[in-house]
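To begin, one chain is listed below as structure tokens, in the form predicted alone.
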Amino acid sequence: MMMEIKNVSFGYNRKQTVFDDFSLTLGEGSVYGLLGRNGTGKSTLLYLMTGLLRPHRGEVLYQGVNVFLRRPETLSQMFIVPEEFNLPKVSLKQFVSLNRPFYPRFSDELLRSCLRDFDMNEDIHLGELSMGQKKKAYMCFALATNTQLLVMDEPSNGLDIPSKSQFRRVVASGMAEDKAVIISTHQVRDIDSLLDHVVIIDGSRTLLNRSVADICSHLCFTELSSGELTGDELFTQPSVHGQSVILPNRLGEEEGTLNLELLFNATLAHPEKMAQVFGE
């Protein structure tokens, strides 16, 4: 496994425990969606994964090495894009020149490709960009580092609708079998078509940790009118067209389209029922 989180406990103070005996494993070759209610520790978990926070108990291993040791050979293979960040008032070329030595797999070709996908060029000055443009430029650099682990916290915040579509294309184009991308977000509609794997946490509990293929082999996501409901539904919520519905995929033969928002709401509302669907 690329990332192993073993029996981790962490809190910012004695009264605020975020994780208690929390464990999770993540492999390579997938884009992971890390979902959870606001305040349930998603950002904290990302910082623990990348060695920016140290657990009080337990350990976080990246390819078998404790990330909190912060060894250069480990840090050079991971990159985090936090929700909020500041960039120096320098040109992108200067920023790249200063930071690329830390990442031995840095790719100029990948940087140029990402910039093109975002309708940007290499001659931009970071101090002259809007917040949305800064986020796009920083994500281009992050992808160009070509690290095996890329972690992004709320990456679509501040992006307009066309930029969100560009973001999905940029991330997909930078994927490879030896990489893993972890995206933490509450804007589930921005990433549902991008994901290979879904992890839903609620504090120290992992409510769901499944590949999209596995989810769709067990569940059908559809729209029905109120008169079409049969009672077999696992979860329903009102929609413009009537009811958004999750049904058991009893045949398990056809993979449908994932409705990530519906899955997220169902898992939070009925965690035990959803776990039973997957035989847990």
The other form holds:
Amino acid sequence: MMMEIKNVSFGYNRKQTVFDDFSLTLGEGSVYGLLGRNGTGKSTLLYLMTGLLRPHRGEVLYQGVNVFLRRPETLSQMFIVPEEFNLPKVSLKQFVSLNRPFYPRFSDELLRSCLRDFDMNEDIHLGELSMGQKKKAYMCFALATNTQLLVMDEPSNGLDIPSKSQFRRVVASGMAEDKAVIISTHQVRDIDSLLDHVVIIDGSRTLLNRSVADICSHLCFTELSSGELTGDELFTQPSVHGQSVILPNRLGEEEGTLNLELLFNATLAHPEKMAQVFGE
Amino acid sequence: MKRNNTLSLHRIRLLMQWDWALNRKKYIWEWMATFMAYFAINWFLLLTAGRTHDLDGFQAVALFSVFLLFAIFAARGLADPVSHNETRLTFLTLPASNGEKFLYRALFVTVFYFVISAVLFVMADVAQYVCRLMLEWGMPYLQFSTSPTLVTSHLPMVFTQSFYGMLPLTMSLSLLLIHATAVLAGFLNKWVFAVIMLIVLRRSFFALNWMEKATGGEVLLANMVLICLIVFCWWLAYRLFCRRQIV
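Just the form predicted alone so far, so send over the form predicted together with the partner chain.
Once more the chain from above appears, this time first in line as the rest of the complex follows.
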């Protein structure tokens, strides 16, 4: 396993425990969507994964090494794009030349490709960009570092509509079998077509940790009118066309399209029922 | 041969380049402010020295004290990259070991700052000389190159003579302790830093009086204690540095 979070307990103070005996494992070769309610600890989990926070108990291991040791060989294999960040007031070229020596797998070709996908050129000055443009530039650099683990916290925040589809294309094109991308977001519609794996957390529990293929082989997401409901539905919620429903996917039925928002709501509302569907 | 992956001179050099490129404006502004302060002190010393070329002991100590204050504030700057929200995340995730990051900051705020301060000090002296030439005020001279001078007589006198009864090694160690405390205090908030520094400075001056009556054995013991405290401060500063988190 690439990332192992073992029996981690963490809190910012004595009154506020974020994780209590929390465990999670993540492998390579997938784009993970990390979902959860506000304040449930998604950003905290990302910081724990990248050695920016130290658990009070338990350990976070990246390829068997404790990330909080902050070894250069570990840090050079991971990159985090936080929700808020500061870029120095230098040109992109200078920023790249200063930081790339720390990342042995840095790829100029990837950088150029990502910038092209975002309709940006290399001759930009980071101090003169808008917030959205800075985010795109920073994501291009992040992808160009070619690290095995890329962690992004709310990456589509601040991006305009065209940039969101560009973002999906950019992340998808940068994927490889030995890499993992973990995206924490509330904007599920921005990433649902990008994900290979869904992780939903709530408090100290992992409510769901399944591949998209697995989810779609067990569940069917569809729209029904109120009169068509039979009572077999696992979850329903009102929609424009009537009811958005989750049904068990009968054996032999074709895999449907994942409705991430519906899955998220269903998992939070009925975690035990959803766990039963997957035989847990 | 096993490569030491936690202490690489190459990465330390990269860190220094990275830090300089991103923060050089800030450093240059600080050095300009330091230069102006030294320039002002130069003029103060000139005016208080009157018409003589000699600087008396009081002026030497005053100058030395100012230099020490700058060293203290520079030492506190060791923790800067991990103390400010804007830089903390980037610095902590930069692929270099804790040891490399700490070592480069330590070298920067001790050796490098000392050299820069000395250079700025001499530049300020040259600047006052040039100003006096241009203003045609008195007989211009460099305060640190004529004899007897601050560098060749008064400052060494502070360390080699029985200054307030304190032996030179003990005095040097006391100064290093003040500096080490400033390094440690840089990881604390500025009010705690101010209180700690006041206590340490006050204790240092108290020790000066105690040393007048101390025996050789007591001085030796005091020196050992000072060395242990200096090592402790630096060790604790390193531990706090390693345990720094994003929040």
